[in-house]
Partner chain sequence: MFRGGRLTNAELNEAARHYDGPYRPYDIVKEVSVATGVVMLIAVILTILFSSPDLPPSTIASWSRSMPTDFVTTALSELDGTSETATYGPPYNHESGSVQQLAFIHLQQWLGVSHPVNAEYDLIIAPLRTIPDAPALQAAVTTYVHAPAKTQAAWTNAYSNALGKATEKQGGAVTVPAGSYGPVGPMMSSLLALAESGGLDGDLLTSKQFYQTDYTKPLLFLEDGSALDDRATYQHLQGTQWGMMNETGSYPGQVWLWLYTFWYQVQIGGLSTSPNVDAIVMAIMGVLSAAFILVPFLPGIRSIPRRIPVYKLIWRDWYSATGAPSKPPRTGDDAPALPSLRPTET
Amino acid sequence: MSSWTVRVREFGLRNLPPERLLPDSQPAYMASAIYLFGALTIGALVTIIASGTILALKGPAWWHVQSIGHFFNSIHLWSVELFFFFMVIHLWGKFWMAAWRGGRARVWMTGAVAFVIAIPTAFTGYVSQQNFDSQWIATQGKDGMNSLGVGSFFNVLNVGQMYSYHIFLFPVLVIGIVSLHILLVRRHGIVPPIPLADSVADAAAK
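Structure please, single chain, the form predicted alone?
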């Protein structure tokens, strides 16, 4: 009887063989720019994690006072803006391409879940800035949280709680779901464009 390590290895090789996990070629249709936004989203996420790690290590007194702290804070902010910009284009592009075709439903759903989780991640970041903007956002947001019935354990006026959510809990969830999304893409392959013959047939039927 094989050990659990052997079973895990066989499962991984069966579902993600090396030639699929790290392919050395891509289909010709990937030359379209719409396929670029997924990689741009991941690039922005890497920049967010790197700049956020530096900000978390140095603390708010650094990013509010030092010029280099302002610089890294700006990098973190604009990488978040670009992350959402690229992700929205990526999600909508794949929606109109019907990216769930060919057994790829879980690929689409993990991407959508990553977007949903990214929203509270960004929100907790805004209320953790420890400036007037964050205080204003928190006081406006607390009523919304209370109206949803989550204010008792998601207190936007508690800076420590929001900060811990922002730098640990939500990033772990985002990184985990994005990693799963990438592995599913590798397993099922890049979705091809909708065949022209199907589009012509649909137009004729109408």
Contents of the next structure:
Amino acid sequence: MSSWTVRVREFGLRNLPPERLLPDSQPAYMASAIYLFGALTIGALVTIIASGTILALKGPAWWHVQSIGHFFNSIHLWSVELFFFFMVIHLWGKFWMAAWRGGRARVWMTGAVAFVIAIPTAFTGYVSQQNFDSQWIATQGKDGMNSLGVGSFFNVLNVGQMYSYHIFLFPVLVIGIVSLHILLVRRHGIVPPIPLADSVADAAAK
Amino acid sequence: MFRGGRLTNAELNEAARHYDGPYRPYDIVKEVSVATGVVMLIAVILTILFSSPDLPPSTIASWSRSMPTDFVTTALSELDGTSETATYGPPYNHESGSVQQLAFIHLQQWLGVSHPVNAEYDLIIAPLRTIPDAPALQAAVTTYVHAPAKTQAAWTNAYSNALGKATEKQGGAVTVPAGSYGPVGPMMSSLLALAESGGLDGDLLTSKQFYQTDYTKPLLFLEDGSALDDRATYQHLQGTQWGMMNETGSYPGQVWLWLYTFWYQVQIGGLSTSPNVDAIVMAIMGVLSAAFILVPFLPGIRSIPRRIPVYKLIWRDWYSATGAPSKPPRTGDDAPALPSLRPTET
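Switch from the form predicted alone, shown above, to the form predicted in complex with the partner chain and output its structure.
Shown next: the complete complex, the earlier chain at its head.
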């Protein structure tokens, strides 16, 4: 019996051989600008993590008191806006491609979950800002959380707890689900075009 | 077996498992690297052009100095138990003023009080007890605490009525006409002085430990007053202003929350004014989020891309190059195995 390590390695190689994980060719139908938005979403996520890491290195109050901190906070904010913008276009594009076809339902689902999880990730960032915006969002958001009992263990008025969620717990979830999404994309390949019904009918008649 | 006209979902699904057409060169590492560089460049340009908003927070000190009558009115509502915080319910106390439910599901109540806040004691009495060298004030607090509830109510009601005729003096003092307020008058004036000095901000954060990050008490107190509310209205952040997706100033906010805030604008069926509006909206969004994730399995929804053929635009080059498309997808036992993505192996 092979070791656990060998099994994991064989599982990985079987499902994601190197040429599939890092392909140097793609089906010829991948020739639309819509395909760029997945990569742009990843690029925005990298920018968010990089700017967020710099902000985390200096602590949550830094950006309020130093202009260089404010600069990186601004990059963090705009990269979040870009992240959602690119991701929404990416999701719409995949919807109109019916990209879940051919056993790719998990690809769609992990992408959708990434969007859903990104929302509380951003929310915890907004309530961690320590300015008027965070005061208002926290006091208003608490009612939504409390109404379903979530507020009993997720206190949006506790900036320490929100900061922990924002810089560690939610990012781990987002990075994890996005990584899984990318691996599934590589595993299954990009979805082929929807056959045009007319030509299918013609072909079937021959 | 293909019929004339449209394929079934099962046929479409099966057809998309295989591709044995041509490939083109692709550099995935280059694409992601360039995309990241482009996004970083755009973010830097937007930063240089627009920076980011950072309105200073409201403090109890700034609120009490700029709106002393509103502060005292709010403090009195904490003392007599009529404020939103005092009547909220779980997770702060055992009242029911802000308790919501979904039909027979009472999650807010079931999960109980996890962040106890006694508005009268935590926000008013305890801070007043921290004021040193004020024996008359401490005697007044003791008198209030030990008075019968009916007497307390008489004092606070009288003071509440008097606040309607209050005048604000330079320096932030609030003067009310003479009346039978018992110890409430000196308690309120001392609390106002404590708040204006900044001491109340610190007192409400005090806990058994030195370090503190939990702003539950000061934020609840602030929310009960008008300071946050007035600023939010000015910044277009109120719920009726689609505020959930707005940002201070003219910046884009959490635009992705548009569907959340949309439901708060719906007046049909009394949704926007329902006492359970938050629970209902959260439940609606929970269901819609689940549906969004499960789109591949939802009959009707998953067929929309076929019925509204945006895909013809997305793959227009492919369709025109291949004669739309060159061959029908094969299904069943004679379908080819999934080819490698490397063209040399297809």
